[in-house]
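The form predicted alone is given below as one chain in structure tokens.
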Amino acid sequence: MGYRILETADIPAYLRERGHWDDPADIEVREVSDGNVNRVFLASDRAGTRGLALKQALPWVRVAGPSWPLSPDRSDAEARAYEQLAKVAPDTVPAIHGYDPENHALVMEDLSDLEVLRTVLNEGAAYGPVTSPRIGELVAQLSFATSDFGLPSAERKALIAASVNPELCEITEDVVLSEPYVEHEHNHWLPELDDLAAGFRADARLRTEVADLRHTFMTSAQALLHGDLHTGSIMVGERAGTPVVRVFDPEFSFVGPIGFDLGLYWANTLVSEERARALGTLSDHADQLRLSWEAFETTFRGLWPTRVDTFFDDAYLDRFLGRVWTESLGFAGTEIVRRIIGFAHLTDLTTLPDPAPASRRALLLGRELIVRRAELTSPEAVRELVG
């Protein structure tokens, strides 16, 4: 039949055709699309005892429509990423029930009993003791398993070739790693930040450091990444009294620098801290960068004895992790900057009664993380910088 854009009314018959549901008359469907580029539907039986989620990649950016075309082939990258993630951390990603490459549609576990991490944080909740350590572990598990430490050379080359994701990488290269530092139609910001936006565009040191990070993003094929690991791509909650963390939406996945995934998560934790500071609701926000890094480092070191190439010695591991740390800080800075003066802003800040002071503070922090990343050698040093 070829690719077709699915509507809400199409979902019952589609799920039956694909063998996911026996009785299409016993399905209730609602669209819950929230991101920038895809459509998402939730299907449940009328008794509310069973549910599935269906995500379809559109041939354009959803929030822009056909004026911004985007190949739906990005869903192939997402399906591959879930396959790899399920191998190393099956309890931290949704169960995938099927992928339809013709219609670029994924059928997966219904996570509607959980909440998006950004939402619960914006509502004043704490992170708790589980979330950030689990994210650090996940990044370590995925990155080690798909790196030259975890895979033989031939398998690594095959993974790199299969995981090329040019359109979405180009979006990151533009929206995150260049546009905020030049005049561009995508950029927008609060009027109170006019001076900083102009200053960043004129800041030669900042631009050179961002160029360095951009080139690292474009050329450093260290491991398979989630590629868009922010608090809007994480769901949290409890099942049977046990804390649950689920990471989803890895459609930006490709083989790149490990620090990009960590950096995106850190940027979002730091911005959520600025929101809590502005509202007087600070709790455990200041611990999250440290907790995720410690979990990442501990997990990666724990996997090190299983490396496939023992020419890489323990001294090299120390050097490698130091590089990941430094790059993570830089990428965290670029994510903060682009979320305040670039294309897509964060509700952490935009929903504040007066977003300008917290936005200014975060923007200045982002610059420092970029230009001083080599000086900030520990979580404690970052904490001193944040204040």
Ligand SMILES: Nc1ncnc2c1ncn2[C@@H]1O[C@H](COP(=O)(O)OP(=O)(O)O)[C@@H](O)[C@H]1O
The other form holds:
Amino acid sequence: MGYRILETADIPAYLRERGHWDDPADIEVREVSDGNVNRVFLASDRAGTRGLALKQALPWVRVAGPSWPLSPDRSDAEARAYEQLAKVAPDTVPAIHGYDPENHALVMEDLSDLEVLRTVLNEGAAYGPVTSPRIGELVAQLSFATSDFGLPSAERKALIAASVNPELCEITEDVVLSEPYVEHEHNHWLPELDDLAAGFRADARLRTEVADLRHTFMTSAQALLHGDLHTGSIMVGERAGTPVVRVFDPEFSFVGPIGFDLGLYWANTLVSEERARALGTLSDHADQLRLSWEAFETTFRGLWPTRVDTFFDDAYLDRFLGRVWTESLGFAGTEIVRRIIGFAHLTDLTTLPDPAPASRRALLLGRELIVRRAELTSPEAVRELVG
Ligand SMILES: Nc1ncnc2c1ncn2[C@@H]1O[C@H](COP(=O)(O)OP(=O)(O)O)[C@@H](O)[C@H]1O
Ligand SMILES: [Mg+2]
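Since the structure above is the form predicted alone, I would like to see how the form predicted together with this ligand looks, so please show that one next.
Below is the entire complex, every chain and molecule, led by the chain shown above.
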């Protein structure tokens, strides 16, 4: 392959070679890969006082193996996204200690004192007041800074060119924005949902709306996105008594429609709500879409006076934010649908004692968000739809 695929035993020497650690004899390493795509190792000293995380891209999708090849250059997209994220929100991403493009390896802050948001929610915890506002704020900070409002035109063009991420965009175009609506070997669902899965494939109106969102995904170069902003790409916890939120895993990053980042997050909050409803553990789930949108909007409006191109006037800002809102709802719908009848399902639903009723509710909600997104003009309207 022309590069070194690192195993657990190789990590101490590698970290030393790259100048991250002086004494390789004092390193303990464990593999913690639980995402679908890459490998992650955690290294710590024996006293447990120091830690580093190392993420390496393999030349294939980890869970599929060599039968699903994927260019390891995706690690470049991840490293580039972290560079931009560190400029606008250094306290909301892991500190990056080094990137080795030859070996597609990123060495970063060990976040293992925090927990993945999805895990925490699945265990019954509430979101709390900090997480969703922080996510909305982060999307605004990243998207404003990398939009035509935050960057002069020529710099923007350079960013767009440098951030193309064709293979990973194609995965999204396939698994999120088309496969669930056609026959495809990736698709699977609960037998209780046969009627809906077949109905969605036969639904011409739904298909045209998804085509519209898919084309927006392909053509709308609004801003640099995280690209995979689900609750499994967020860690939460506390450090020194203060709530901490960290967003990680931006390897799907590219310059696309801002609503894709918000929509993915919203879909995952709505699915977590269906889980909680099914288990009788609903707490603050219903507030999260609104809280993240309000923080996004407030932050974006707050940055607006700093825009580099004042031909874009205040009335245009209102129009622009309205479009982002509507597209976010549509993308949220597609993310819900694909997580239930498409390729990669969510533990929020799959670990329920009886996943069918909650999955059915979520699937129907997903369809409504896609086809009625233009009529749903506020978070309250979405709440009425969720019911
Ligand atoms: N910096 C880190 N510190 C601690 N654990 C991490 C770190 N980065 C990733 N992980 C763990 O590894 C898992 C997979 O990482 P992720 O970046 O999501 O990989 P993938 O690209 O395969 O989805 C995460 O769910 C988390 O449990
Ligand atoms: Mg991941």
